[in-house]
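So this first bit is one chain, no partners, the form predicted on its own, shown in structure tokens.
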Amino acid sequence: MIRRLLASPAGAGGLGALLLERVRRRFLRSPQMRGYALLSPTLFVMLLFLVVPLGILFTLSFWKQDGLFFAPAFSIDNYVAFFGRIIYSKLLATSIGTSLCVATATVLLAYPMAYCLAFRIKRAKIMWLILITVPFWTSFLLRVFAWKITLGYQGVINSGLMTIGLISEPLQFLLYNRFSLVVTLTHAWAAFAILPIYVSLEKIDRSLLEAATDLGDGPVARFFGVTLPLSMPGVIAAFLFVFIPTVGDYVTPRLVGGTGGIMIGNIIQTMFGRGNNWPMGAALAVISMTTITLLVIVTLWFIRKMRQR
């Protein structure tokens, strides 16, 4: 058959078409290949807009800044500078600690709301979910400025307390510190914590709760023995959704954090901006991402071991 195709006017073109047809049929018959075909657009986008920029960032972290230009020579001076100046490591640790506080506060506030949606509200759950997410349809900057006005020296809280006579002068701790930063970020990321916890609670089999009740468990014992353990995947997902992006946030600390709320993201932004030291900024970004990734991996490994026990 191959000789006939080669001898025909189409020649090698006919053989190529036959081979392509056979490859196409085998490709369509394989479930794995069909799955890869469906994933290929997403994988291409991730490769182009995520992997490639990360590779460029990692390569740039080993270069040097020579005035307005880069010196593409392999060097670890930027990493040595990070470990040589204690301020960088302290700032990274402070940023991680602040993000841990934000993630913890967000999950603690989001869990009751998600629990109410999953177990208490019987009708119009879609409407309640829309009402919860409506405030987050506005600009992130508008919500940050709203908290800045609320917590400001002449803001809503200080003005209200001074009007009713509880304080004689504005409270200084409400703005431009870690407290205002945690409050603002907790509100900004609340929806990202409510939704995964709600989905996890909604999937709990209600017959398990009924069985726990039949065995004599009260509401508190039923919650800690059944509901909370089964909803932990949503809690962990919500915690990570909030923790990971807030470590590198630099807009919120600059607007409401002041000098007492500076995070590692502000230093990285300064290096890429006014500092004009892109290789050092890239090195700080790589170290931050690596540290966060290791923390997440170790945490997930620890949680997995605890669940196995």
Second form
Amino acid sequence: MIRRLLASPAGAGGLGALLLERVRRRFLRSPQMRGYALLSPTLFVMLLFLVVPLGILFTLSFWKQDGLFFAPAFSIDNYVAFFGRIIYSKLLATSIGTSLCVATATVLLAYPMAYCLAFRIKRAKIMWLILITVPFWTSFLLRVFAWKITLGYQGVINSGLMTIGLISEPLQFLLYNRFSLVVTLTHAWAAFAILPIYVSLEKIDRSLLEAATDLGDGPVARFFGVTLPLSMPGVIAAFLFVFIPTVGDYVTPRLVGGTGGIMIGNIIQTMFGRGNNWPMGAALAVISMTTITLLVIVTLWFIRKMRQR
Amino acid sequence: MEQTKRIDGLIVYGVIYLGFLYLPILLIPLFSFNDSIYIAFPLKGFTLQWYEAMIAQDALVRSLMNSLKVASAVAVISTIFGTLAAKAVTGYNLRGKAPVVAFIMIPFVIPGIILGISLLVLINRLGVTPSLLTVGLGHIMIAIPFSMMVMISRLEGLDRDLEEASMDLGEGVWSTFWRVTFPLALPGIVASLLLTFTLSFDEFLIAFFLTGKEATLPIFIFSQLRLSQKLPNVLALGSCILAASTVVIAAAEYIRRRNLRSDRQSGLGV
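Please could you give me the other form, the form predicted together with its partner chain, since above is the form predicted on its own?
Then the entire complex follows, led off by the chain already shown.
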């Protein structure tokens, strides 16, 4: 059928059609071209909905808001404003700090779970993997909402503790601060940390572990000498998978963070919403993204240096 | 003796960890049946009134329909694109494969809010009004990398040998595709459809920036969260969503992992 289709333009005559036919044949014969033809719809989507928008966002960050419209003149005022007002950089720093806390806590809690999955659980492993994955796929919004009702002033924990008589006044520190933010996010991103660590642990050649034992390593020495170093790629991936998206989170600070738990994402949203200063919002987004990327690159470079030693 | 103790310790940790994952979420269905406007202990008694109130909300039903429409379209389109891309990556020795794959995976490492505002800026510059269509297009972009990952892990290894065998035995390109490639890829395709559907169905941030007059379900839920007298309705709605997505996701994961294992046992998947 393909042959017939291909043959028809040539049959219709004309030099152009003949050329087209030749190009098509060439195209179908080359695996490289066929491969890229299969990739082209995806690459097109990524170009149009990822690269172009980010490019426009970058351009917009050099413009200015003029009432309802933009003044498309190149100016670095937005960036000057960022460095001029300490509140922005401070907010970015606290956002990054919060995300570092979240990523550290998530990885520390996830590691023993992943280790348990890889080395201890023999039967029903699929069940465990599914149990861990399912909450991650259920609505992020609902998971955050669940923590809001858990930690609230008249929420589940406070009312529960009061019912059994452990406390007489609701605990104040549970909701609307950085603590609630970290707890909620650690819960929300758990699966993203467990899976990469689990995969890297699963890949470890078991004979290496036996060799370490035969050479006289105890369980602790074996863990720090063999298992942990070999699982580091998974740990790093897990850390980044949690760290990067949480820096820009908007929903969680909005629902459980309160005034003390505002993050840079909230300010960016405000600029595009009530603040009505899109160019400033774009500049904040560009600065945040650049900072995160630089941080990640420097960290990876540093880790690589350390490992070469 | 010491050995058994340590094993127990880790398993116990695993069980506690699962408790940490599930307890907060299970509070949603628990309190959705509680006969009180306050979400607090002690429980007051069993009721279905929040479910009745939920069904009576027209805006809710409309946003549910909107989300179903968007998510179905996103699932089909992103799975087609993701499958083609995964086929390209696994089936051909592409030059520049690693950077191309890394490029497609970029949405994984960009905060959702930045994807959201950049798409908002794009449609603003193009003069397009925000609508369910723009939400869907944004969702397709973030769903393709997921679909591609699922399909790559499915197609890897079992791809070329069987296809070559089929071609050597005289089958054409199309019949090889329909009789060899497609059946082998099918579990991956089903898993990808289910995962991308749920991804779009639950997605909030991008929809938050790109939605027009017609809201999707997460946008509707978010609007309800501000009104404390509406919270019990959200509990009822949340329970239904949790139940539905749990079934869908567990099915998707089961299909994907079971097939990975059975192929490994029969020596198909390497």
